[in-house]
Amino acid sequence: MRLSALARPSLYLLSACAVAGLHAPVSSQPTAMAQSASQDVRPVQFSPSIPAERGVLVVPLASMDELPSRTAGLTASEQSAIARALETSEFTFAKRQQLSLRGIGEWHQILIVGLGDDAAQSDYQMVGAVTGRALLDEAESVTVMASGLTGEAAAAFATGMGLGDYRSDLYRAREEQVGQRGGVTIVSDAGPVARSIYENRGSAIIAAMNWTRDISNEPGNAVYPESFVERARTALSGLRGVRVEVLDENDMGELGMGAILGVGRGSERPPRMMIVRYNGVGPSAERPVVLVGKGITFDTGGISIKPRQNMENMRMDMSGAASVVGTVLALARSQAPVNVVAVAALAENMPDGRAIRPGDVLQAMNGTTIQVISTDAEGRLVLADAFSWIERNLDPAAVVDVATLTGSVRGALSDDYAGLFSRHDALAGQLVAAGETAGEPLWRLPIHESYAEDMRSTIADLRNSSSGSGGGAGTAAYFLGEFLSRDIPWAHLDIANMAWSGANAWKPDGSTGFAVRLLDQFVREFQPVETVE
């Protein structure tokens, strides 16, 4: 880092000259639009038997083996008539497998959903997700057997069918439903333990889920930095040991910030920096864990303009900061007790008159000086103005950062892990085991020291974007870690590949939610990291 930078405002000032006096007020508000639709979650009940009412049996499996217990209460021409379907039928029992079986007692449908072998917590929750994505337009009461698993099998489950209840199509006419959907009953012997599970957990977990995918499904003129915040601060209210906090154009153009606001000055939607934190340990805490997140509410690539295809899936490049917010959401809605900061870089990438261009400089709040050799290079350059402000304003016991960073990921990875980056070790293997965990799972990938070479500006302090032709994430990773000190344990998580998918047989078409159910993990099980590597 090149703190000696610091005596250098007038680079800061070509970057962000007047920015609070450059935005007009925005004359086309979605006012006009209808309001997204309020998810529709069923009400969930445990109970130790069969309810009177005949709606939807789910039956999940794992073998031939476990229909006897699994079906226990049920007449003995039910269980008999389910034997018979599964023998002659192909079904294998493997995961997230179905099988819909109709005319059997008065039942109005029976799943049966496989398990697969050696199902963890990770399992139950995507089998229960697949469970619920099915039933979305059932209208009938669901009852889930669920006797002989444990109570946190039976909790996962149940918290699985809740995200799979979630619909993207925010904005489509639909026709209302008469009356609401039945509730689900989850029939276990471990009724207690499930219950507590999930109404301290589970519920967390999907309504911070809800809100993660909303506000990253949402268009561009429907959610931007200023409505981001509101919307946070709505899904916050009232929850206690939460505090906002928010950096407006004239806040951080006091404080230096030339990164993030460069970024944000091709927009008549001005930047916002958000920062939430929760204590839920009091005021002996140990010091937070911070969440960063990359918050570009739209990203047309700015001059360095994005091709047309694909452009409105753009809307997603604010899926970082989405996740730490909604992060904090669950850890807040549970009362952990965990002691945690989200902070939000938030701006739109638009190419007006006043954006910047590739070859200008721009200065980061801590002095360093950027070429901008790419402006659709800009999330890193609002990133290093967060890491900055952290650095000053915060004693953070570990930084992670989420970010959909770069395509390059997707080349290296697919959409089977997201990229994780750290020099400290005992970090990384933190975040990978959450991940393992949360069914989100990460794989490591390099911050070789070259990658300074490639970084090198002969302008400026760094370039935002690689002189090598490959390395795009690691390159990436590197500029941000530029921005902290090495003695701060610090891990990238790239996300560019997972954040966003077509419609799958747990999801709808946008965004997955990605690093919130991991994120929830990592916190409530963070341990120091005493030795920098």
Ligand code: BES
The other form holds:
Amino acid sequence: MRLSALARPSLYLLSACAVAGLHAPVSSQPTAMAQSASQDVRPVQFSPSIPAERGVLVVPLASMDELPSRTAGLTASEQSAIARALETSEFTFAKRQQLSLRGIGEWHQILIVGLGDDAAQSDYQMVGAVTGRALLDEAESVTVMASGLTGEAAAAFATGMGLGDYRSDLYRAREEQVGQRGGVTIVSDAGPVARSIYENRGSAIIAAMNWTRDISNEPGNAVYPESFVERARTALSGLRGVRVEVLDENDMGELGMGAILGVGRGSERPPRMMIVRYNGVGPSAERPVVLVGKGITFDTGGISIKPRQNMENMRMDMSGAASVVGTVLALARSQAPVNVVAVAALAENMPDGRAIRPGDVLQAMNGTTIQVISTDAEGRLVLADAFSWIERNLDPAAVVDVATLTGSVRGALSDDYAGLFSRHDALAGQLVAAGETAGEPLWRLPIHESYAEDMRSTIADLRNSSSGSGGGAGTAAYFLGEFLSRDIPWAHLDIANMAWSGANAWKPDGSTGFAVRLLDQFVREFQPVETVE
Ligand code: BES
Ligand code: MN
Ligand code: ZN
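Return one more block: the form predicted in complex with this ligand, after the form predicted alone shown previously.
So here's everything in the complex, that chain up top.
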């Protein structure tokens, strides 16, 4: 559904408040409507034969040789028309390449998509996503020729189509309401296998990715710590094995969480710490894998204010929190046999008369004192208290944090890999492998012991921003590591370069939902590692 009649008044009120610059008390602010720009989900079915309806036909191909078997069931004249079109076009069967043909048989459109010659599981999903995006505004039903592909590949393609079928124009009133669109039929000789993978895991990934992307794309006047919590509760409600716990500012005060409270001080919106447990293995469960996310619902930089260019994108600074909660949503929706906890450290970083200043000293929950050099290095502050809470309250098999932490990770890795930091080789290895399988690659970077010197303060235990230049992503990782004892296996993912992008062939402008698929894979495959390495 696009913006419903119900959603609009709320949007109006939100923008009215923003325009008037009202500093209304939180309680009188309008509640953010749960927006979703996603259109009606296309129903997906798996069938051994081609349905009667002639809408769009999708033919994924790695080579000309595959054409006869892939298009088995089409008429001879349809098959030869496709063959002639391929022979006379520039189509090279490269991964994600597309060729749209019209006027063949009764089909509304025949879309040929290239698979490349060495397609892995994540490639089938990616090609599916490109296909789903190409058909975003297509009202017709869609038939996908998947004969000859394994059940796993057909399911990955169907999952990808769902991922590509996503809109980020949450608040755009479209002139034409796109009505109910036709369904998708995957024609497959491995239909039962494909259907079960898709229904157990694929559809959960789609729902979780959509939730993660929606909440990351939402503006800062709609998503703030409390509304993040409410939207997560709504998404998780009724799922077996899920328990939600939320710490408010009073709880945090009692626990001595001076770091996250410090970050939240400049905002009218109080911080929150949200803990989502999902146990799919029962009370005898092994220790949980703990996922922690940076949840800065808007990062102005605080008193160390950011330049105005692109500041609007800093509504995505809660992407780590969105991804860890999204991962638990995916795992719980598919009732995966895992024991996992997501912790979202939520605050808004604003400049104000009550905001923390450069030079202020904060004390984190574990007693460590921190000299704030830059109020813009706030992500590590909220995570410091999340780590301290985890160490005191959970008995983690491993801790993985996900954060849009530093601009410097883009300098190091462009947008090809997220940064992975860990002192634990076995844990790092499992994360790299999961990233490869999921198509969300990680590159390991060092936590050099020399960073200890860079992060030393003359007045407190630590400073929150390094004295030297360079190593910005690494010194940030070093800082985080000071809030967990070294015998807990821990890894840090800096996704500041991956969480957001312009529109491309598989996604619209905005959130990428990065790390949901990687962490879903990682948690499912997790093998306990030695506590100290
Ligand atoms: N949220 C930013 C990092 C960021 C930058 C995310 C660009 C996405 C895109 C973070 O809070 C930040 O401001 N980091 C500073 C740290 C510095 C002050 C030590 C940075 O990277 O410049
Ligand atoms: Mn910042
Ligand atoms: Zn930030």
